[in-house]
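What follows is a single chain, given as structure tokens, in the form predicted on its own.
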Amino acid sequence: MYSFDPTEEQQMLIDAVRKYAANDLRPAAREAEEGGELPKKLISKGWELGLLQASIPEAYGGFGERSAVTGVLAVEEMAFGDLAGTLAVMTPSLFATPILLAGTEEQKQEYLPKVIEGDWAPYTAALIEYAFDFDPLALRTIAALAGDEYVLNGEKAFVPFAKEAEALLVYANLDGQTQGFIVPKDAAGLTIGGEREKLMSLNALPMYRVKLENVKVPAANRLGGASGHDFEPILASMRLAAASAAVGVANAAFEYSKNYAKEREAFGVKIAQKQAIAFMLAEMRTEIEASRLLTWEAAWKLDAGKEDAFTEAYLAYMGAADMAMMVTDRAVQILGGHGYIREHPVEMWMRNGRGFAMFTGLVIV
């Protein structure tokens, strides 16, 4: 049975983060929403704290082993300074671990060093497409085997940094199967819009819609070799790492409502005290803690490599997917008119718990 107790190394690790989420992105938030832009020294700093390079093993350019119980501790952490800026940050992730957990060694050998060994650099990855019944094991972007090249056409939403990417892994449908594909920034026939896409929240991450017509690219760049790989593992990791992230955004979205609710009077007495207001506040620890509790045991089951580890992950998600947008509405509510006004962060947490639904592919651990 796991441990309720982090790791020393992951007790350093998380105060890090924390210290991270707290002194850099929180007070850089609102301006960045507002803006639409996070400053490169923001991201660099993040990316400085190694928890990529952390999960990468030595023989390919990073200092340690992979654990998802771990990222999803990390995780946690960042989403609860800002979601943006946590996404921002782990952008190269959506490129790498898949290369990690189902590369070939000749991929692993190519492509993680070159993220993980400079400076921030923006590798992503294309997952998530344009329809409202998009199903991540039913893309509609198809690949097909031509020769010695496969064939790519689709198109793509959400893309984080497209615009600036060396390289993306665009996932595709494969005779019935989602595929991951290494495609260059300078693929004949692979377009990125020239706009950003215009979102509820998360203005100030950078994303693009990507088409591809007739990509080519050589068989060697599908992920796992001519075989291919299960994309299981790696929706589940996704699934995991938005789950973490829901719990972050909901527990700043709690903590800061609950302060407000202890220092703001009405009637001569703390909103705290007022019934209504009490059982709010301890119906959204509640959920909170249920969903944080069932993504770490999602993330050791995968871990431990147990047979119903992506099954729980999914269950992790969807639960924390319902848990964020119920607890920042509560938030919003709870701070009454003060609420509704960008003067307080929690109408914007509440933008950011509604896009849970759809943040799978933004983000994994």
Given for the second form:
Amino acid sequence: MYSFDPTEEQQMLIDAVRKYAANDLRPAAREAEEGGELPKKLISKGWELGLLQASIPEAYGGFGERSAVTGVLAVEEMAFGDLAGTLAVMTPSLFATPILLAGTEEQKQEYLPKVIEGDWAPYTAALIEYAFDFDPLALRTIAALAGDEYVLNGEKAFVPFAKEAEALLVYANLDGQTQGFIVPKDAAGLTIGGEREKLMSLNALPMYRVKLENVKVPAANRLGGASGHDFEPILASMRLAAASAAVGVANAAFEYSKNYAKEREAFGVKIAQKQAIAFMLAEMRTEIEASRLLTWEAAWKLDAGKEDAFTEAYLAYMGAADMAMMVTDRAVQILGGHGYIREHPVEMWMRNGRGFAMFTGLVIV
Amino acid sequence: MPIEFEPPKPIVQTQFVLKTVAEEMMRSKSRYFDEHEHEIPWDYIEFMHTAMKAMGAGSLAPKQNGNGHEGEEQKEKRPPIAYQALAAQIEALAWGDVGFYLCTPGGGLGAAAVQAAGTPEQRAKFLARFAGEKPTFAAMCMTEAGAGSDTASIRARAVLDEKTNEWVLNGEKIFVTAGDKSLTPYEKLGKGFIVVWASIDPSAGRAGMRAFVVEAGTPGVRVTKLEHKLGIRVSDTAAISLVDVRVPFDHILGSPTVEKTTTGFKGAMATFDATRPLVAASGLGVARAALEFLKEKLAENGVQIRYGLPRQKLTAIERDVIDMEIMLKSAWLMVIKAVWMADNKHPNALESSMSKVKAGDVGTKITQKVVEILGPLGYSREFLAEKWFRDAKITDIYEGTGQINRLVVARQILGYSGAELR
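Now that you have shown the form predicted on its own, what about the form predicted in complex with the partner chain?
Below: every chain and molecule of the assembly, starting with the one above.
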């Protein structure tokens, strides 16, 4: 059957996240972006919503079951508030969710309770590399087996909270396969770049380059143990998270520009009463809906274990990245000169919007 | 029920059956009827009539009491899926040939209008015929030479003759899909009807607009012209003239009196909330046909689509194909959501129009791109790609152009009336 109604539980979660996005993330977003810092209290409050905790079974200290559908619903709502804040709150998932999906029993026992017990803690992951043709399925960072250890060499980029991280999940190319390796913060040969990444947006999120020079980790630190893991489900979960965040940011820009257009007057009428503006808004709303539904379907397919779930997650992600650029650009256009001024948030969302084409690995559901 | 995207079993089964119908009865004849405009595809019409009767469905239109699970054992109460099933059937038939689909007997938009705006008595009176011995057609007459989407400018008049208690209709209608098959007394067809939009009070503007059922054979109504079109040539598009056409009082759909408000008109316009996603579905069937054909041709020529690569590594053709798949899949989900809302009696004016906006875009973009990528093969009449390009364009025009639907969407999201956003 087809159905588009979230469960009661999902709806409660959506409502809670929406409240946090509106009352906490959104009001703090501009200052965080300009000042380059998100208040720790703000992150903790988001963490207390329990998105990650609710996706982990009791056996590992959580209180629920992972669902990609629930994940995309929640991420969209949170990103509606602020993208940088969302990525910060969800950073520990980058480390924990792949372990939940692909880790050995020992890895789950060892790491999951540690990550989710208590307050938000800086666990992170390193996937992105600094190259124009970065491809998560063809990494330049290399892993090689040497005796009972893996040796990692390469450089990672855009690694959130790397400086303070307790441990990182580093993705590397092992004989042509993308594999995750758990790297403790004090591993020899691991250098966290001194300066933060300077990007077009997400200034509030501390991200770093991470250099790996002959970093040796025990064979047991390979995600999934000796036989490793399939990277596709992890990648699909990352793409779906990015897609839903793109929908959230686009929806923020749409709502804001819509409300502006209903207030702003020109030639004696509200500009929303001009078809030129009204049609832009109609198309924005239509494309947001298109991306949202494709993301939902892909998430449902992933949860249901459908054969084409990975391809569909890819399509949802590619579509949402384009959509977010289109919608956020139009939001700025609708505000005109005011859209270009940093007193309004739409220019920030437009900078966010461009990023989704390369944000694979910054968020996971 | 939680969020779910598993197509209901009855829908999957029908799609499977219709694929064979599409291949055997439609695709093989597509080219012939495209090149012999105004010939009638009797084989298809008779086959579909027999097939629908065998399935217990006199028409594609959802039954008032049916929930779409016909033919399946109903052990427990299931959510209604009649409109979802209909959208899926239409998409599958349009994948075969959208012009043929428009020649499917069973009432089309005319019956849909009666279904949506008629009383139970009117439904019983006008819709029973579709389950009869002969295939039967009905059509919707709204457009006039001077009034397309601007329905308030409709000049056709309906005047009540109080002596006889009959409505007297006068006007000229154009672009009536299946108007010929609904009115002309062909030996092989049952007696059809048309639904005519006319004003009962021109000073009231939109509030005075009503729809009337006019039976075939009523004196004064006749087909004056059959159009020659860019595409969907197998489907007849008629001009119809009404001169002092008298119909009984109870042939009016909706209230016979003009209120200050436009409630009566809006009630009738609700037809479009139901039918827009269905028209969208038909456009997406054409788009899927074109995209599948392209992928087949590319595969034959050793061109692979490498899903999963970042944009920077994709070839131009790969980008195009991937973008088209995104468009097609998401547009289909918008249709499904709109009809799912209709099945569940949620107001769906916004979703319905959005699905039509999207499908109009997607249908034209995909078919245009497919012809482009296929080059000479796309442009040649040896294959059907060029025909689908011509057929698809109508999706963005009929049942409200893309622009009118954008206006509907905009009014919905902005909370504006027609007066506030013209």
